[in-house]
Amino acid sequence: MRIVRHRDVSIDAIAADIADGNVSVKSDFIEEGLVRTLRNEALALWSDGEFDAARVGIGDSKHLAPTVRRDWIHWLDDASLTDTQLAVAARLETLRSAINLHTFMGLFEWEGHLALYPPGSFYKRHVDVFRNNRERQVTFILYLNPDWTEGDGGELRVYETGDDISSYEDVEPRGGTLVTFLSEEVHHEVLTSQTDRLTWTGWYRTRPPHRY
């Protein structure tokens, strides 16, 4: 696994990175105007109390774990997206289709949320797939921080392997950047943020297995 950084490339190039098992980092996936509008919408939801403290685990085992993660999330409902969110969702749908063409993974939908990391927040090293639920196949993270500068923190630390914590690369959470990777393969963490760090984070999923 390696990190591949792009700027002026097509969505097919991102899909090819996924097919090769790499982490794809594309600058300017969406333009600054969309970044700022999405950020303003998210901050309005935050002000209205529409975010919940993020938990770890799944189902009945979900619980707060402030030593592991301290972000806040607002789940997105595909049926009630704003016009701006719909515009971005359309691009994410194009990417889903491209990944399917390159990998035959059978991704059929996305799920996602807005995530806000207030100052002092972090998310320790983890992978995005639960042991008893492997429907999440591909993770995408769209950064909504148009004014991010060095020292603001909140970098995404991507580990080259699951065993060696000394070998990693950091990705800056600059507005408009999209990071995409295989959910079950890539160990990663969010370093402590020094300012409000916002993302649209989601997963492309396969259908659940039939149970007889």
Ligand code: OGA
Given for the second form:
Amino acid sequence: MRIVRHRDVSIDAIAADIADGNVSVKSDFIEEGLVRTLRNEALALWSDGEFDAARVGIGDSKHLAPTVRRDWIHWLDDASLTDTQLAVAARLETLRSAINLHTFMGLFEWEGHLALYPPGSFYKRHVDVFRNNRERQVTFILYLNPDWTEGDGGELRVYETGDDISSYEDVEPRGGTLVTFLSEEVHHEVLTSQTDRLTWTGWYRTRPPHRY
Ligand code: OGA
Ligand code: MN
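Show the form predicted together with this ligand, please, the one above being the form predicted on its own.
Starting with the chain above, the whole complex follows.
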């Protein structure tokens, strides 16, 4: 696995990275105006109490685990997206088709949520696929932090393998950057954030979504 960083390349290049088993980092997946509107909409939902403390596990074993993750999430419902969210969803659809063409993975659709990491929050090293449920195939993370600067923390730490914690690369959660990788394979972690860190995180799935 390699981490490939792109600036001005097409969505096809991201799909090719996935086909090669690499982690794709694309800055400017969406433009700054969209990032700011999405962020403001998300912060309004946060103020209205529309985020829940994120849990770990699946089904009956789902539980709060503040030593593992401290983010808050708001599930997105495909049927009731705002106009701004729809603009992003259209691009995510283009990417889904492109990955299907490059990999024959048969990705059916995406599920996803907004996530907010208040100052002091993190998400320890993990993979995104549950042991007994492998419908999540490809992870995407879109960063909604237009004013991120060095020292704000909250970098995404991507490990090169599952068993060597000394070999990794950090990705800055700058507004508009999209990170994409194979959900089952890539061990990753969110370092402690010093500011309100926002993302739109989701997964392309092989089956229709249901909420865990
Ligand atoms: C996740 C996750 C990474 C990030 O939500 O599973 O790993 O950079 N997020 O927010
Ligand atoms: Mn993850």
